[in-house]
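Next up is one chain by itself, shown in C-alpha cells, the form predicted on its own.
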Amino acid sequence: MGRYLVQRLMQLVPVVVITSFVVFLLLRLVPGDPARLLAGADATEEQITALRKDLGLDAPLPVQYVRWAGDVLTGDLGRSYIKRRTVTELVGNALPATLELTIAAMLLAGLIGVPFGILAGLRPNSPFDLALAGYSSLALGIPNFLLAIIFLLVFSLNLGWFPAGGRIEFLEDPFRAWKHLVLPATVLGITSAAVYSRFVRSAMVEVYSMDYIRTARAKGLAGRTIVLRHALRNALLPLVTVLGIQFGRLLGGTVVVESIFAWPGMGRLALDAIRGRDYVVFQAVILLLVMASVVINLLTDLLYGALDPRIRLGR
C-alpha cells in the first residue's frame, strides 16, 4: 500500500506540469490582449505597452510560464488583472459554492440512482428495468445546459417554486439556501443518477449469477438477507470507483450550470476569466481542478483497496 501511494504521488507531478503548460499555452493563443482590455478603447499604444510590461506580458512565453510556475510553487497564485484581487481570495470565495453544489448533486444522484439500479438488477428485463433504461438514455442524451434552461423556465419563471439563480449561505438562511440549491443540484444530479442506476443494475445482475448466491438460496436464506448481506455488498463495491470519477467530473463540469443559475462557483469564475482574458485566474482554476480530480481518484483507489481485501494495490 505504501509503495503504491508513493508511485501515485509521483505520477501527480508530470500530470500537473503538463496540464499547466498546455493551459498556459492555449490561453496565449486565444485572440485578445488583457492589457488592451484593461486600458480601454481610448488608450494609446504607449499606454498599452506600459501596461503590458507592468503585467509581465511583454516577456517571452517560456519566461512567463517559469515565473508563474515559480510563484505557484511558493503558494502565490497571482493577482487578477480584471478584479484587482488575489487569486487565492477569489478561489476561496468560489470553491465552497462549487463543493456545496457538487456534494448536493452527488447525494441526490445516489438517492435516486442506487435504489433504482438495485430494483432493476433484481428484476432484469421487467417493465421497471425497461423504464429505467429509457430514463437513463434520456438523461444522458439531454445536455445539461438544455435541461437547466427547461428547469429554469418551468419551475422558476412559470411556477415560481424556486428562485431563478443566485446563492444564499446556509448559515444565513437555511430555507432560502435550500431553495436556491435545488434546481442546479437537480440538473447535475439527474445525469449522475442515470450513470449510477445503470452501473448498479449491471453489477446486481452479475452478482446474482454467482455461485455463492445460489448457495445462499440453497440454504434457504430469505430473499432480503441474500440481497442485503451477500449481493448488495459486493455489487456496490465497484461503485466506489464510479463515485470518485463522477465527483471529479461534477467538480470541474459545473461551468454551464453555474452560469445559467448565477451560481458563484469555480465554473463561473473560470468563465468570467476567459471572457476577460484574465489568464492568471483561469490558470489557477484549471490547475486546482486538475489537482483535485487526481487526488480524488487516488483516494478512490485507496478506499477501494481498503474495502476489498482481495486487492493488493502494491502489486
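Predicted model only: the values in this text are computed from it and were never measured. Residue numbers count along the first chain shown, from 1. Whichever C-alpha set is largest while still superposing within 1.5 Å between the two forms counts as the rigid core. Compared with the form predicted together with the partner chain:
- Candidate list Gly70, Pro143, Pro174, Trp161; rigid-part hinge between the two forms assigned to Gly70.
- Between-form comparison between the two forms gives a rotation of 10° for the smaller rigid part, taken against the larger part from C-alpha superpositions.
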Contents of the next structure:
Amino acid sequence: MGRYLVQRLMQLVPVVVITSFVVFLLLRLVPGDPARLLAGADATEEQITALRKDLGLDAPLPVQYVRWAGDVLTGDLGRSYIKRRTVTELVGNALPATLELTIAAMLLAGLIGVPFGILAGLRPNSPFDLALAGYSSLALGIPNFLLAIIFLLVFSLNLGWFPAGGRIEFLEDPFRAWKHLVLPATVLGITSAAVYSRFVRSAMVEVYSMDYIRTARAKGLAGRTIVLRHALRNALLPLVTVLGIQFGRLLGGTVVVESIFAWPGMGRLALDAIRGRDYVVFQAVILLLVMASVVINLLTDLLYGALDPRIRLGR
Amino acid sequence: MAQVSAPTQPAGGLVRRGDRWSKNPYVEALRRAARKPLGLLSMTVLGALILIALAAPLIVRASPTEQVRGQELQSPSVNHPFGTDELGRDLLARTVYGLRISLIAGVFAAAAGGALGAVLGMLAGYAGGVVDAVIMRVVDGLIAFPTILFGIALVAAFGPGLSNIMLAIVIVQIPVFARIARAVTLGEKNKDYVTAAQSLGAGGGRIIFGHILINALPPLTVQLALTMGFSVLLESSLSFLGIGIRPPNPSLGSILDTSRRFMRDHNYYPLFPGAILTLLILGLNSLADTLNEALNPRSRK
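Could you switch over to the form predicted together with the partner chain, since the one displayed so far is the form predicted on its own?
And the full complex, kicking off with our chain again.
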C-alpha cells in the first residue's frame, strides 16, 4: 500500500501543476487590463502603472505564476477588491454551506439510488426495473436548473411547504435549517441518484450471472444471504469510483443550484465574482474546487485499492 | 451524467452476413433502436426537434426579438401557442430559435471538440514517448476539472456570446475524446495489419486516419452522442446563469432564467421552453444509449 500511495501522489504532481496553471491562465485571458479595471475610470496613467506593478502584472507570465503559486501554498489566496476582505475569509464563510449541501445531496442520492438499484438488479425487466429506468432517464435529461424551477413552483410558491431560498445555520435552528436544505439538496442529488441506481443495477445483474452465485444457490443458501454476503460485496465495490466522480459533478452543480436557492456557498461566491469581475476571488474559488475534486478522486482510488486487493496488487 | 463510456471493442463482429442492410454497423444500430418502442419514440422526437429547428422561419412567423406593446405576459392562445414574455415577445418563436442555438452548440461544438480530442489522442497513442507524455499530462490536468465548472471558468475568461460558448464546449470535450482515442490506438498499433501497412511504406498520418480511426469510431461515436446531450446542457446552464448567450438573442437557458421572475403569476412561462429543452437532452441521451448498445457488443445482452 505504501508504494502504491507514493506512486499515486507522484502522478498527482503534474495534474496539480497543470490545473493550477490553467486556472492562473484563465485570469490572464480576460480581455482588458485588470489594473485599469481595478483603478477605476478616473485613474491617471501613472496610477495604473503603479497598480500594475503593485499587482505584479508587469512581470513575465511564468514569474507571475510562480509568485502566485507560492502565495497560494503559504495560504495567501489574495484579497477581494470588491468585498474588501481576504479570499480566505470569504471562502471560510462559504465552504461550510457548500459542504453541507453536497453531503446532504450525496446522502440522499445514495439512500435512493443504491437500494433501488439493488432491487431493480435482482429482478431485471420487472415493472419496478422498467419504472426505475424511466425515472433515471428523466432525471438525467432534466437540467438541474429546470428541476429547481419546477420544485420552486410546486413546493414553494404553490404548496408553501419549503422556503424559496436562503440558508439557516443548523446550530441556530435545526428545524428551519432542514427546511431550507431540502429543496436544493434534492435538486442536486436527484441526478446522482439516477447514476447510482443505473450503476448498482447493472453491477448486480453482472454479479448475479457469475459462477460463485450459482454455487451459493446450489449450496442451498437463503436468498437474503446470497444478496447481502455474496452479491453486494462485489457489486458495490466499483461504486466507490462512481461516488468520487459524482462528488466532482456535485461541486460543479452547486454553482447553478446555489445561485437559484440563494445558498451562500462556494458556487455562489464564484458566480458573484464572475459577475462583479472580481477575478482574484473567482480564481481562488475555482482552484479550490478543482483541487478538492482532485483530492477526492485520489481518496476514492485509494479506498478502492484498500477494499479490493486485486487493484492494489495489480499495479 | 456519465462522461466516459465503457471501453468498447471494434464493431466489426456484429455485422451479420447475408443481410445486406446490416452491412453498416451504424445503420444497424439505428435499425435496432427503431425496433424498440422507446428507441423509436426518442428517435422520432429528436428528428422532429431537428426538423423544427431547421425549418424555424417557416414554422413561426413572429420574430423572436420583436417586442409588442400591450401583448406582455399573455397566456397561451391561438396566436401565441406558448404565450408571450414580459416584453411582449412570442415565446413560441423564442423557444424555436433558442432550440436552434441549443442544437448548434450541442451538435457542432461537441463534434469539433470530439474531432480535435480524437486526433490528439490518436497522435499521442501512435507517436508514444515525449509527445504522448506531454499530451496526456495536459489531458489528465484538464479532466480533473468538473466539467460545468470548467465551462463556466472558460466563458468567464472569454466573455459571453455563442462563439465563445462553443469554444468553451470544444475545449471541455477534448480530454475525454483524447483518452478514448489513445486507448484504442494503443490497442491497435501493434497488430499485424498495422505492421503490414508500415512495411508497405504507409506513413503515420495514413495509418492513423486510414486504419486506426476506423476502429476508434464506434466508441468515439457513442461518446459523441453523450457529449451532445451534455453540451446542450452546458450551453443552457451558462445562459441560465447569465453568462451565456447575450440578450436579446433567445436561448432556452436564458428564457428559463427570466421565467423565474414571472412564474408565480404566469405558470405557463417556463413550461414549454423547459419541456423542449428536456426532450432534446432526453433524445440525445437515449440516442447515446442506443448507439452504445448497438456498437458495443459487450453491453448487448
